[in-house]
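Just one chain is shown here, as structure tokens, and it is the form predicted on its own.
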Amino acid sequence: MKMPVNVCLILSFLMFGLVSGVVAPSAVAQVRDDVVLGMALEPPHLDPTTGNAAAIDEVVYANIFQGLTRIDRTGAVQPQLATSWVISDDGLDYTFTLKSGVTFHDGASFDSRDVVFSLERARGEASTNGQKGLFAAIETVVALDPETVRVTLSRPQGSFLFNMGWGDAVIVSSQSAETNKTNPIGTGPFKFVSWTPGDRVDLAARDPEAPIQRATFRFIAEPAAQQAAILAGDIDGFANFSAPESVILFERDGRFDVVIGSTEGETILSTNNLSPPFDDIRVRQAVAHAIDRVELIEAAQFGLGTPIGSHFAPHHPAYIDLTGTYALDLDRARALLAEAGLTDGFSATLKLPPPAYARRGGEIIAAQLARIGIELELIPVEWATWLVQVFRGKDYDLTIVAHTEPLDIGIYNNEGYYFQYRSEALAAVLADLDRTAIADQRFALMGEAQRIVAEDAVNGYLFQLPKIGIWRTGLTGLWENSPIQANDLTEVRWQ
């Protein structure tokens, strides 16, 4: 049956906004602009001038705070609030041409004065920087002009832009540097809107144009829950997520992107030196020889981690496998335990941090060393008192973490460090390491550091972190891999 033509007309017009109805919500639909991303650990603060957790960095770097020049997601050094500098023909003065029209969050201007008194304040002697040897080289800061400093040099030092570009040495402001730690000001993209104790820290954008305007670190520590949170929608992605035993889960849900990466993360047996029986280098050789690398990462990691035998990262062109210096070995083992006169061995304490990495890792290392004697005490402990007893207080015996800092080989060099390591033989080494600037040099004498902490047994020496990144198909922009401790969200947007 026919219908009549005004009736056809009456439908083709209703057929029409239905249609159209439909189509145009998405034609015209917006893209998100924000961002909710979970994180392990919260921060104990958030002033990565005075503090050693990565947890710091990971919210403020690049986002909040910046420095002279910043580490890119490569490694490479970039310029940021110095746009140039110049380095004399000596290698000692270091001549920067300093960002014009810059601004704190509360306002205050940016210029040379606040680089003299942020890099004061970094190495004086009240300073309680995490990484006050990245200062130790600095003779002179000197405000040529409102944008241009020189830093001066007591001697040449081949990773000095590099360690400008920590998050150690971003530049703040004498106005507000005494706050950063609960109301961080800094001259980044993304300033501080709020922290939620237990739960979370809200940025905003200070570019209304910016793709990200909003962004939100949620804390959620349990790899299960970190599980449920990206399920459920609650969160919208982990640059480092804590479950390798979920990767699979997520590989096979297309609604995920899954990539796997590098971080300068070593994964060590952290160990007391100057702690009896551990001042003995045969016995951090006998527990060298006790540790299973391949089990370990099977059985905690579930296979994502790589081997390491020295304190420096596999993707690194200086790095050397030196896996093989204390190979499996349990006969080898005790007979160094005998050596040392503990042939029915010792009891010791392992303190555990809380990632999954440590509290696994823990289990299966007391298991390895049960097998040559060693009887270990398991404490778990919170970041708060690991930090206080083995950081600071070094009231430990053994603990296991990742340090996360980038090229941090040096630390072996610093005698008030929880190792409580000494070797002239490293400290001839890293001042060479110093004074060159040349890259095949510089490697070089990086292999040869690498081989003296390897040897010495400073610590058991078990994986390189890996970096689970999960996040939802169509958020771009975040980093791969983490060359330096960071959620750098500058580029990061929907697609």
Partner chain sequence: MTVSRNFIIGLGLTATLVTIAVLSLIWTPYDPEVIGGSLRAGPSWSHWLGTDWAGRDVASRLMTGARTSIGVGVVAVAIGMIAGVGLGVIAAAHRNWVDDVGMRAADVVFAFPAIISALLITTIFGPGAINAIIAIGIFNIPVFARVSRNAALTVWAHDYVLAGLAMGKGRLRLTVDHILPNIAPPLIVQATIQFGLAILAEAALSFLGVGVQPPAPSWGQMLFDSQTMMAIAPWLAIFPGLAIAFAVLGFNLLGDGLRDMLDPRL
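Switching from the form predicted on its own: structure of the form predicted together with its partner chain?
A lone chain is what you will see next.
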């Protein structure tokens, strides 16, 4: 009997299905030992001790480079290259005992000379470190023996061990320090393999038994492209996904885990405090009264984000809720503008860097301020332009940006910082804070600092940027929150 062609086809499809059904599970049963993570921004180079860009730390921190201490996923300080330390009673001497048997990726052994070299390099005159303030309290660094280092501070500093855990304070070798920008050599569990500019950085595990042998960071700026790359399986996930609107899509899709955490990013309407009329506190207060954070978060962030009333992360124990300092009150806002002699409102510019939180947030802020007669011209700018014009040139009225360094309220006291804000009261509080090591007193002073910048309405305080983690189900060990800029791969594995 001759079989009709279509029956043959159906049969062959069925057989093919059976065969692939049998083969497929055994093929995937093998646990993967590689991971491909996406990042929105590409690092300008790979040396965390000579650059400010968060993207550098997001590739190298804890993976390639290690410090004396490290910040863990909860934000707590843990031992790293220093296994233990003793602090003198006056809080000035820190004696670190170093881990033994550690080598750099190029084979050079790690000892106390590398610590002395790294810290002296970071705090020296010629230092190009992005966070020189971390090392400001250090007076001397002395190698007592190959496995012991004593750091003496000029004044007690409560945050010293935390500071030593930053990416900017990692330990580098004197032999490779100069070339770390393109060929980073550290002591971490992953070795640098290659960097394809515009595309990816590849890392490989040093330990052949490690659950992740090959790790890749791919750089994808466009939210739509990020979404497509995850859906297509080109990348396994994003620790910090750019588009909050995609969360619903991924939550519906059983192939992915969606983990919403918190970042250290206080998203603020940065205000040029020297640019009229924003030099008048009543105008800044009026702006603060006109901002509707709930509406902003709902529209621009699709509901993801925690309202903040000052420059402080809500998950920090010293946080105080100051969102009520200038509660939403359009009548009060108009009255303040009238007091400042601006009954008819005024116009100003709002420069917006590329992230969606800024571009969308800007449209919402413009619409909200229009309600009290402030007309904003929206000027979209690229990051390079933003750095030159706004951050360095201070040529702006308003801008929206997330400040992602942890515990960074100290920037309000930086000479020549782009807010152009000065406050003697704040300077005094921060000086006290620097001298205080007792946690309760530190928290009280941090609260005081939060209150001062909130009441002076230095900037418009909008929301804490969420960390939107999206990755394939089965991938575990990525951080839920980002207490520090990092994609720590040391606990990552497939299940």
